[in-house]
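Just one chain is shown here, as structure tokens, and it is the form predicted alone.
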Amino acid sequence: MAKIEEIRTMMYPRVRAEWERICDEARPRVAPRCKACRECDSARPKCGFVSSERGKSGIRNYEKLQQIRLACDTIYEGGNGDEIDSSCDFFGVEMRAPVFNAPIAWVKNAFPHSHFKKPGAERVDNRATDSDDYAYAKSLIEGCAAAGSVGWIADSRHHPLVHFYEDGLRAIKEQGGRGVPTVKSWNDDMMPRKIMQADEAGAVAIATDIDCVGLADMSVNGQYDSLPGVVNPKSAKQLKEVFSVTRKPYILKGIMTPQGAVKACEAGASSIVISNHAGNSLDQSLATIEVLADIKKAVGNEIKLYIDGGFRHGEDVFKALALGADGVLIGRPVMIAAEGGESYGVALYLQKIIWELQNAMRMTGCMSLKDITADKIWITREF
């Protein structure tokens, strides 16, 4: 395996070959909930990753992206590719491209056979708690940094023997604050306390996934047993008050309507993530890409728009940018990358996405991100 520093100089065919090898390495570790498919389309029954009974929203994310195609045009004065600039700014951090990992916590809950293990740990609530979430978070944060991105870490249910949020903050602090912690919408003093912890770790920005209230173990029928923490919906006023404990920019993840985006602006958020939680929080929702243009129309440039849900290639990132997004978050494939190659795997996967985006820009006559506009894509069916 090459060194992580060598990834940016690899030819694209080698990157693809390395990605195949990493998937092969990851496959037994992510089974049985994921097969590390060559093309991850979230479709059931072959995929057991989505926790809702039907999983239609997650599938729709992927399918709607396939209804968009790119407009090829190479009649322009160009060069060898060095003129293609996919760089962007993320709250003062220079990034090589607007591509991030999506925050997913508790790796052993997602992948029972994960290689991120702490030997000899106990079990709580009949769930594995022997995961080394620090090693997992470190892989995400280091890999994203090596690729020129910013890593996101997640929060989740509280168990005495599992400290994924704190482990993630430790990884962010070690990377000089180059990360975004994502806090659940807790209904007591836990949320402001976790926001202050993120602030102390020097995080670039702080997020909250406000749609977590629909997750299987956090919904109206969720069972917390004797464990602390309950999540509830919050108004714009409540969110503004909660985040008043920090001066860091904050991000609301889980926006799916123009009205929700306007309320996020009222809450003082610096940006939003258009997200349906990969279809986990509400089945039968629209795909994220379907609502992007309407949300952009509602808020214009008042707030930064990021999006996740079914994005698998750099060409998919291009589609979102053309419809008004400022960046894209990618979830499960980055988890697979971490399982198959730790920080090297994460950096390699993101490098693959960045090069695919840059090639899409080259093939459509876009020298920079501002050139990626709606006339560079075709929507092949009515949304």
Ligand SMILES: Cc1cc2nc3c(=O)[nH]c(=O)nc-3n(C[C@H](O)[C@H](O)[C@H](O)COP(=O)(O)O)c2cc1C
Second form
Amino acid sequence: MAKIEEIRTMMYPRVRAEWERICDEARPRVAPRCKACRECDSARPKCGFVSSERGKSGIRNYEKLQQIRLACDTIYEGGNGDEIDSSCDFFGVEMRAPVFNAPIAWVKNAFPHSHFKKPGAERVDNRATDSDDYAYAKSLIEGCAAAGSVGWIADSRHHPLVHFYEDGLRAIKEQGGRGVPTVKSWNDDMMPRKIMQADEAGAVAIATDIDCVGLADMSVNGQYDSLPGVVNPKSAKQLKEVFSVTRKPYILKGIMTPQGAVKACEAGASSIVISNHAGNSLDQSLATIEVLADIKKAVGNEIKLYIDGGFRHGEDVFKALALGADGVLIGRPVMIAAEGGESYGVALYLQKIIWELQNAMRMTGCMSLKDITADKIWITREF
Ligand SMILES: Cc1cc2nc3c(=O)[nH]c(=O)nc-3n(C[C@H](O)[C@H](O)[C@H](O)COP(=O)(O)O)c2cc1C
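Same protein, different form: I have the form predicted alone, so give me the form predicted together with the named molecule.
Full complex below, order starting with the chain above.
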């Protein structure tokens, strides 16, 4: 295995071979729920993230992206490739490309053989308090930083023995604040408290997955066990109050309509993430890529637009940028990368995406991100 510092200069065939090896390493650890497929499309039989009659939104995310294609044109005065610049700014942090991991809080409950299990520790109240959440968060934050990205971490329900969020903040603090903590939409003082903690950790920005209210184990309707912690929807006025706890940029994740995006602007959000939570919170929604152009039309350049759901290659990232997004988050593959190779795996996967994005830019005559416009893609009839 190469050193993490060598990843940025690794050639593409080696990156791909390493990625296959990392999937092989991850496979037994994520079984039986996840098969660590070489390409996660949500739709394979026995995919543990999708039950047969639910989860159509996650499948649609992937399928709709396949219906957009890139417009190759290499007749232009080019150089050796060094002139291709995929870098961007994320609230004052320079990124090598507009690609992030998406926050995923679930490793401990989803994967009984997780790499991040602490050997011999107890399970309490059927919560896997025996997992090393800090090691998982560190893999994400450190791996993203090594690839030149910014890592995101997630929040979890309250339990005296579960410190998932705090462990994530620790990893962010150790990385000089290079990370985005995601706070759930709690109905009590838990929300401002967690925002203040994120502020103290020096996070670049703070996010809330406002669509978490639809998660089976989170919602008021679905409140199901003894753990405290209820989440609820919030109006623009309520969100404005929430944001006032911090001076950090605030990102709202889980927006799927132009109206929702306009309300996020009214509330004072700095950015939104167009997301349907991989299809976990509402079945039968549109794919995220389908709503992107309308949302862009509604908010223009007023806020930054990020998107996630089914993005698996740099070419997919290119499609979102062409339709007006400022960046893309990738969820499950990065989780597999962390299981299979910790921070090295995460950095390697992101390097693969960055390489593919830069190659797509070269093949379409885009020297920088601003050149990636709607005329650089084909939207096929199926879309
Ligand atoms: C198992 C699982 C757990 C997730 N947990 C969270 C979470 O705690 N907070 C959050 O904002 N999003 C969560 N998400 C949603 C992801 O951040 C992201 O929106 C989604 O996974 C992106 O789609 P992709 O996995 O197809 O790339 C979760 C998704 C999955 C699959």
